[in-house]
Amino acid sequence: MKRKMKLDPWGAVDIKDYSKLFDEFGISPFEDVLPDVPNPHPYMRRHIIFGHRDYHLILNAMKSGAPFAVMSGFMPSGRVHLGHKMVMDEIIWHQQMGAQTFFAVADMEAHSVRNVSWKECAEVGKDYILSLIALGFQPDGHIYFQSKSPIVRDLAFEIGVEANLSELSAIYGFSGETHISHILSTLVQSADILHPQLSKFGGPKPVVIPVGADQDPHIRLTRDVANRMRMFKVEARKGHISIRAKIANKAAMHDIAGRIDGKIKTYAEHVDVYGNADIDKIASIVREVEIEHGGYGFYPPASTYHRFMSGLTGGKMSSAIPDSIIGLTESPDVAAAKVKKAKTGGKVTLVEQRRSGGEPQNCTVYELLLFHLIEDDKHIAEVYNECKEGKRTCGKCKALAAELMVKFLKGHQAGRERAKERLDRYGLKI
């Protein structure tokens, strides 16, 4: 199927209608699983996280106490800003919910795609790490640079056995002009996503990747590759469950058959299980045997997708337009000035605003309050309703947002200074 919408992990993506992603890319609405999320993050409650893939696997692990992980990261090609904070917040929330946690500085991607020097990758990467720690990332998490991780690089090589150029071209739009390092960086990112399931980190487990929708090509590729790297396929068929080997392995098939209770039929390349067998239990047995016989047993990665913030000047948020973003390291006073100049959803005149109300859904200042600055749901609902009813002026919202932004940045930047003391743990120094 030829898709009408293009998602480019390295380009400018402006999504007007997020619901189209459900039909075109197979992303599921997050609201379907929201009732089952314990203590949901504000991004979830406020529908900022709008979609997911297989998040039920994460919820099942969360509720049962089974191992699960969260993994994400950033390409260090520009200063850290509020857009990056969103992913950091999601990583930290999952860590608080019990996830084994991984954060990648994608320096190989930045070097190959943006031609960022290794020195600059290191300096900018440290900047991202300081904000991550200041926001609440705990010391039991894993932080690494792609270029410094032989585990990730070795897994990327193995992933390359299962991926081909025509597939990568179809997913990413690569052409004959695309240089090889750029192509290789996509395999490294798949390795980033899958390596939390290696034996060094406790073996196969559900892993969620919080991202913006533009990063979905990486998720789709990795899910496909994870399935291809399995030794066995477990399927529910009419009247039985089928376990099939991709390459004949009699010893492994014998082990699988010996661990399953009930009526089975064993063949050279598959085992059929009859009766009221539990497919999840059988899948667990198969995964266990696969690992014992040198396989990976990967779960396809789960993912969550959040909406993009609008730029303060209107349109897309872009580092190329300094007034459109608020950096986490910039002067609080400068940030406050940007907020006071930001595009709002108010009417042209105060009289018209009072008469017909504003449009908070089209207001960048309201987005700042919704995404980052107001924690209380009742308070943010009050701001929204007062704006819609014409009871609230844009000046009042700007003053509130500016005040809260100054408070946040001062606290965050003090936290970054304290975070410098923890960099040694990750082999980094200021």
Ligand code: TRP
Contents of the next structure:
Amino acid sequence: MKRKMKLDPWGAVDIKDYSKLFDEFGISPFEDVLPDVPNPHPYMRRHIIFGHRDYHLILNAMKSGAPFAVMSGFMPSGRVHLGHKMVMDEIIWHQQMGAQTFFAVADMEAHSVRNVSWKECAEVGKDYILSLIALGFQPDGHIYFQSKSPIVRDLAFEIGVEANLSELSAIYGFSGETHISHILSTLVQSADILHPQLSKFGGPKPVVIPVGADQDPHIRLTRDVANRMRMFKVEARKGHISIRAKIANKAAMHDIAGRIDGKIKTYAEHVDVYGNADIDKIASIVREVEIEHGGYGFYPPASTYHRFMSGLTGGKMSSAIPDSIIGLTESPDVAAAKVKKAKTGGKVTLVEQRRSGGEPQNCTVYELLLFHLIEDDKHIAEVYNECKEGKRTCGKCKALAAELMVKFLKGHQAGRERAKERLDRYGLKI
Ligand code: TRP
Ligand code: SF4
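Form predicted alone done; form predicted in complex with ligand TRP now:
First the chain shown before, then all remaining chains and molecules of the complex.
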């Protein structure tokens, strides 16, 4: 099948029709799992997080108290802004829900893909970390720089044993001119995603990666590689569950057979389990044995995908257009001025607006309120409805958004100052 859409994690973001992602890439609608999420984040309730892979595994763990983790990260390039805040909020929410938590500063990626010097990677990385902490990241989480994590770098090498150049080229569009370290950085990123499942961190568990939809190619690659790194495959077949070894391993097969109750048939390279055996239980026995025999037992990573905010000037957010973006370290007054200039979904004249209403769905000021500034669902619904009914003026929304933005930035920047004094609690000396 020829793909009509291409998601390019390093290119410009222009994803017009998110629903295509469901069909073409196998991302599931988040709505399907939403009713099962305890105390969902506003991004979830408001369908800003619109898609997922395997999120039910995360929900099951949350409910049963089994271990699970959240992991995500950024290339340290450019200033930290509201787009980064979204991923940070999602990480922190999962941390509050009991996840073991990991945040990567992707300095190897920034250095190889964007030519950012190591010195600048360190400075910009610290800038991101301060915002992450100010937003509520707790010290029991792990914050690390890729280049300073031997465990991640070693795992990247090991992943390279399973991944080959033609598949990476098919996913990322690499060519003969692509620099080797750029290619390597994709393996480092897969290692970021999988390393929470290493024994140092308690072994295999479901891990969710909250990202923007442009990052899905990394997730797909990592899911494939995670499966390939398994020693065994457990599958439901008609009338039985089949456990197969990729490479014949008599001793491990014997161990597996010994731990399963019920009716089994043992062959040289596989075991079949009959009766109504619980596949999850069998999968976990197989993982256990796999690890005892030197394997990884990885779960393919789960993921969530959020919509991007538009730039305040309309179109995309772009650091080349300063008025399109609000930085988390920007002066609150400058930010307020940007809000007041922002593109709205209002009509050309007030008379027209009163008569036919505005378009909150095409309004960057509304997006600011929806994504970041108004917590209360009733309040945001009121803004939406008043706008639609022509009972609201854009001036009123802009004044509200500017006021809330100033308040948020002042609080956030004070939080960043406090975070500077507490970096050692996070195991960071920067
Ligand atoms: N590639 C991501 C970016 O462009 C950064 C990143 C590195 C990442 N490792 C990750 C994201 C692991 C999610 C999970 O910013
Ligand atoms: Fe946007 Fe508010 Fe104007 Fe509606 S009234 S278009 S929500 S700024």
